[in-house]
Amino acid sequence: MDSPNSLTTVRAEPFNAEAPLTALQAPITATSLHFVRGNFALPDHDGRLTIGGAIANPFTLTLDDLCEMPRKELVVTLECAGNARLGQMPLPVGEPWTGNAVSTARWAGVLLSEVLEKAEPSADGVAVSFEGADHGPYHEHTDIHFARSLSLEHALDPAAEILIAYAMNGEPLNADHGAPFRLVVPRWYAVASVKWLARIDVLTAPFEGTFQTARYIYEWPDRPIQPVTLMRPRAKITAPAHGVTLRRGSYTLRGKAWSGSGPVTNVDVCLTGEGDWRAAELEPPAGPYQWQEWSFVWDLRDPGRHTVRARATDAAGNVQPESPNWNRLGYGNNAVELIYVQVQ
């Protein structure tokens, strides 16, 4: 049985886990309690990376080449495009995460758009795949790499930060995370930050790969089909957990919030099921990648159940919705999170 302390597993293989509750309250999450997603089994990596495509110099690094590089430290929040699927009616096609498949860590590394320059890409480049070394049968496939790509132009932006990582907390990146090296993209939901990177390729056309096209996109009954990109705004309570027991009293409230579209602005609470929404506490961000703490005094004076939701808004006026945006794969639920406590 998972401990309250430890990874919650999903699927043991290949191995998908949530982070514990009380993981998320740190503002750095343990690597140990960082969630865990996958989806092929651990692969061999020859700890080489191939860049290639349209470029003019073609080379390989080794992890000793990348840290003989400028080093970049950046913290990251990472999370899940199928986080909260479970809260998705009828039951979306998926692994089935609650809500728990989102942690902030220490990345350390290169910047990409470094990389991309040394390599000198053509000028009728538009793309930019990233591939890693893990591979198995996949539906229709009877073996895929797992790959995705983002725009050359966003690739080798400085400005967006993407780092090739191969530190994580301060630490060499083990096998569930990367290593020996991953993809971090900021901002972006993490399907985007490709994990045991193997080769970088400068496309003249766009990617149309399984897992850029055909998954970890948008499926809606109504619109067309959109990409999966950055994070959606979500507040998170941390404390207490649901279901719990409290006493009578003041108990303040206490979460997380964060979106791939800036910092969010405010956080908000109800204590009803009408709409009465009162401001939390929300701290600045400690950095433009990481989500940002909020609280929330509450006093308890009635004993029985009460109900606890946590809304928020970000710099681009987005609010997560009451209820959750069903789409075929279940991906991008920030619907509002809702909790209830006893009271004695």
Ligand SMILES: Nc1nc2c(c(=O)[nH]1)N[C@H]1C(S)=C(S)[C@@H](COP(=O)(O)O)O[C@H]1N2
Contents of the next structure:
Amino acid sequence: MDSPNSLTTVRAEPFNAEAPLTALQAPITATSLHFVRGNFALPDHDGRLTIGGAIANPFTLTLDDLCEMPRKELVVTLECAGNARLGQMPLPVGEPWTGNAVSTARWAGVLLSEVLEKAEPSADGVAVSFEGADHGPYHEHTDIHFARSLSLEHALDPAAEILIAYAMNGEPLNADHGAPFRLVVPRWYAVASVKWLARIDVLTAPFEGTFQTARYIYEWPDRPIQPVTLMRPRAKITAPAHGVTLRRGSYTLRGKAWSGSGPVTNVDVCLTGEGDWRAAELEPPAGPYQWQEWSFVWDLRDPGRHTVRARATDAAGNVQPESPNWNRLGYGNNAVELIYVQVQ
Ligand SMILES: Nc1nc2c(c(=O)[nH]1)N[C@H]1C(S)=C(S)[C@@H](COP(=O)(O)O)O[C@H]1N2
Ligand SMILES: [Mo]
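The form predicted together with the named molecule, contrasted with the form predicted alone above:
Let's see the whole complex now, leading with the same chain.
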């Protein structure tokens, strides 16, 4: 059941849970209601972050060391690449997220670019891998760590504002969200934001880890494989909830919209089930990496069942598709969301 005050468990062990819809109405999601996704059991972290690989200056950092560096705060919307997997048919393997594996938090930490600069990456570096302290059996592997990579260029770019975050909504990171520190990669699907960060290594060849090359990739039926990178545009309807009964009169539909190639420039709603799209009010972004609020005043005159759809378009011209772009592992389903309500 969707309770307004608790997460909805998608899997108990390891703990994976979606935000309740009501929690997504606020600009910032309460930490206790921010979705949680993990591939392994919560790890023990020894409190050290080791920077190694193809660098001139290897070192380790503790939380205290990070806290002494210039502090950077960013509000970032994170969405799981598997969000709305349940909308794909046939249902791909993986957690069956309905559509609330998305949340927004105020993260504080240090810029990854500053840490990497101190390490002095070698001239032939091409990628940077990020390893979490979490590990365990995974498919054919007996024991592997969660690890992901970014290009060295992206990791070193101060304008990309990638954080090594140690605080979330003004509190130290909790265990579920990656204590003592994690990566937060703005604009990318949240898989890039490695939790329980333990190692950062500069590599002279592309990273081939399982979570980079065998998972979190789009395996299209008709096109070459692509990596999962930027969040695709999506509009969520946060009020009303699917299936509720509303009285006749004026009702303000509300929601959120975001895109990794954003900002979102238009949200359109459709109240007929057909292609009659009408522009919603869309708030300008309150920051570069966070969702935007949208609303639409709906004059409810006719009793009966009504459908509501909302569709986002971003500044790069990307529009949500009407139906899911199916891929074998079920990532990036940003098909237009549909709810229906009963009018009395
Ligand atoms: N170490 C580690 N980091 C991880 C993961 C993981 O399993 N292990 N899962 C990733 C995925 S798939 C998502 S969607 C986000 C979820 O972040 P959250 O739990 O803070 O919402 O963490 C990412 N970082
Ligand atoms: Mo994810």
